[in-house]
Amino acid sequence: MADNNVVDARGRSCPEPVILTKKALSKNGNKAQVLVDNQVAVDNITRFAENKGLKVSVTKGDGEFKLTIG
């Protein structure tokens, strides 16, 4: 997956890191990764990609979460 489709939301509250992943979505045909560092984030932007009929994959390492979207 190239580098444009990687969105960077470590650091952020909701509801930042669902408007970025929403952006990075529409950008990229419905694909995207996006990193976060707090449950709460994954928990919303898995919530938000369901409903739009994506799939969800979350890898968790070091104090962070890897979401695959598309």
Given for the second form:
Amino acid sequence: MADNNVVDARGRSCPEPVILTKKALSKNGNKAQVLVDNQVAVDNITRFAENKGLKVSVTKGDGEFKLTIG
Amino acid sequence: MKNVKNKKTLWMILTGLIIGAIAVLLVANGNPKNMGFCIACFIRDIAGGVGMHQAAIVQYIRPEIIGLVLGALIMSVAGKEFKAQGGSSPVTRFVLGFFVMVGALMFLGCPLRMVLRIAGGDLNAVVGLVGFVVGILAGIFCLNQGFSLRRTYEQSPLEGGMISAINVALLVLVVAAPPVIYFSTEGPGSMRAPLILALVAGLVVGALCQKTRLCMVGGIRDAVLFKDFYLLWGFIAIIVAALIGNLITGNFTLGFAGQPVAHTDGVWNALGMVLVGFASVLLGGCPLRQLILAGSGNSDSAVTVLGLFVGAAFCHNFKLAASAEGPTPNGKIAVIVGLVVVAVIAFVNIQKQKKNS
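Now that the form predicted alone has been shown, please provide the structure of the form predicted in complex with its partner chain.
Up next: the whole complex, starting with the chain shown before.
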């Protein structure tokens, strides 16, 4: 279920958020939502997903970001 | 999107070229050869400068380091990316930083100086690079198994800015040069570019590295792990620019023997860099990147820098650091101990990821 595929990578330093995203994507047919709390993670995950030809949208919350992939 | 990506890659290449060029410029203006920048060597010099070790030839408060941290601070504040955070296994990070320094002073250089040495024709650094890659692969294996030093938490702005404050204090010390601090009168520590030039060089490179996230370890790591070559472009660009600069200034000498501030013991050059690569992957970045993150408010990286600093003092107090004559017996033991300690840290911190933790 794509809806449940939420990765909580808040507080994680790179490259961990990207590794968690990579694992989630490979498990759930290239769809995932990822929560992170720093711009480096946003950039790295976005670059990773786009390199795989996936679409990424970012919504910014209170000091946090939610990335929706796929 | 494609354009944004290309533009970022272009910035990265430009950053690498500028760093390579500045490194050559610093050497031309007094820094030791192939040592325009060396995070390990310069932190070691600072440790000596404030009297933490008594190796008389490597004592100076290097303005490059101060510039790197403050450049990252200024750029991160300007770009609204300054974020005070920490609390992710700080003592473990300190120990990892300590052993990164042990490995770097066996090889005689951090990953950035390794690249600059390659660009100067020092083939011992190519041997070091082989070890470095092996160490990174070991780290990647652990990351894939679920290695994590656990999450960070938000800290107070003062905590995030503390390492920058320390660097301002160091700047005051190097400018005022009171008699209580130590400046080498001979050896590598006495070879230095003018203070202002070194400081500005650090500021420029610090700001660029904060913006682009340039990292020597990350370049190889991401290429292997994600087939992402963004960071590696910076790595390559530094070599290209420094190589051209060295050819122009006549500082390129191809070979193993007689290279500046280097030794020819291949096994220990490689093993030293295995230790640096392995521990740096676990830390999330090379010593340069740790300085930049520290300036950007990451107190875990600040603790890592303190680990590098204390490690450097130990290396010279207990004769662990290699020299142009080669490695020391104590240094060999320390590198082996370091590899064991880092491996234990790696395996103990592998978490089986069920759900989110």
